[in-house]
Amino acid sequence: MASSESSGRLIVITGGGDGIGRATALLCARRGDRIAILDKNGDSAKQTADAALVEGAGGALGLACDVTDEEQVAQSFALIHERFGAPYGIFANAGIDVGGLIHEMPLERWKHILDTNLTGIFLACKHGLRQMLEAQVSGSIVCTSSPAGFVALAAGSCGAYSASKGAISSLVRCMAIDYAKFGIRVNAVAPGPTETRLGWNNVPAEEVETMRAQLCREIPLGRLAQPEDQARIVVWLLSDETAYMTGSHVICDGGILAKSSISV
């Protein structure tokens, strides 16, 4: 199988209408790559797409596309496959972050996590693993998981949210295995807490600031991160320079993870 890195890699990211989603496709651009945006945001798919190409993409579309039903992300992908054949690499990233106690949580709110965040990634996989194998492309995926998927937030309420990332580790270990043969590498991000839209979704406008800065007071860097830092792993996992890393995952969170819960 043949990489495309040198010719100007097709590079499928989904939630690529904000946050790391969109930096993701404007670092792919400077290197020029062709972008494709999926975003059930469709407007946000196609500001991304066009911000994309003043950055040196070598093409881009940016599609409306819901990740938790199936025939949307396979007919983005068909349209996708028309305009620029098949991909070189997929970046799952599209993902909800929806707080709640289990006990009080509603049945549909729970799917609703579960869907989003882990059947959308399996379905931007295999639509996009049909096309790479069938091209005999060898390239790389790289899935979106979470510190969360490894250590219960401290802020509790996000059993929901935890378990579809744990679930998305799990996932990515088993497609690299899978794919190996074929020469698709199969990796994850975990980012820690990252300057997004999403990332405030469970906190109340006039709590941000006070919000913020205790982050910032516990982050042994001292910061959140910005899209960018993030995106940064994600390209570096979608290169050649990481050509002999699959199955692993790259930790991006400011030392969180490695950091003692207590402070003394």
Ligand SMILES: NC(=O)c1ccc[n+]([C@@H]2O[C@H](COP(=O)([O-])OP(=O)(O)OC[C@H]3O[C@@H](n4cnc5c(N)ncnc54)[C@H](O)[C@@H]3O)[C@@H](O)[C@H]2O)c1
Contents of the next structure:
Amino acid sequence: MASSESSGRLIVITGGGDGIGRATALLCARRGDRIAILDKNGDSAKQTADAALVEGAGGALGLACDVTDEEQVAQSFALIHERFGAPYGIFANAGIDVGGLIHEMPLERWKHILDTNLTGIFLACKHGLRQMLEAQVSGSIVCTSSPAGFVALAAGSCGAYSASKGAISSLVRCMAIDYAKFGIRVNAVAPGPTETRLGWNNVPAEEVETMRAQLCREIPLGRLAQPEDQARIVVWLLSDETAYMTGSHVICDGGILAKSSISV
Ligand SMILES: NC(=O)c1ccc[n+]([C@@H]2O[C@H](COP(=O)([O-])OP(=O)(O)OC[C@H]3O[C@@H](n4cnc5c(N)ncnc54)[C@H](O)[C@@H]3O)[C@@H](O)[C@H]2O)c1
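Let's see the other form, the form predicted together with this ligand, since the form predicted alone is already up.
Then the entire complex follows, led off by the chain already shown.
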């Protein structure tokens, strides 16, 4: 566990041990925020917390927490509260991308994807919101959706992942309405293909280079995103610069959702 205290805003980040969550934690840290990282991988959560302190975080805590388990989420938020008080911001971001055709998909895999991506966001928001409401914090929540929540990805076999992301987008709009009267904003980021472990999860290792080159040809901006491209959007949504935004999605996808996939 890494920790120290200061007066910066407290931001809780799920899935902050790696990828987009980690990049967001480090960017928040450079702004002097206090950071709490929840990740299934406790070592990576602690490593991000340590790195956040080096980057200038006003305090940092890294906790092992499986977001599918309500007891673990509740205990983690209790520990965070004990150390830092109520959060100002929550980045509900932990996710997995496991492919598969629906007629072949074992129920357990379907449940694992939905539990991680959707129920994990529900639980983080539930326990974070309780503390924000109790402390009367008018804060900001950002959830990670995906272009897959809006369209079927051309690669196919992403029914469970897409269903989870579409549901997250619906949840974001509903929470935005429910908590607007408390001054709590809820928005989503929808990252396009981003260079993270998850981004290549469904591509065999020997095909990654070929696939990366193909994606660069297909993505209008000609490259994949770096995690920092997404982190800048999240930090912006967490900040007062977006004080009049709630229930919104920021699509950060290099142009793929704007592009028709057929050649006419
Ligand atoms: N990388 C992309 O191309 C891409 C595109 C669209 C959306 N997203 C979304 O961005 C989010 C972050 O993904 P990433 O690309 O940074 O992936 P990543 O694999 O680099 O990071 C995900 C983190 O979530 C953690 N995690 C997974 N299951 C968890 C659980 N049950 N409890 C707690 N932590 C858990 C992992 O340990 C990991 O540290 C996900 O919601 C993903 O769906 C990613």
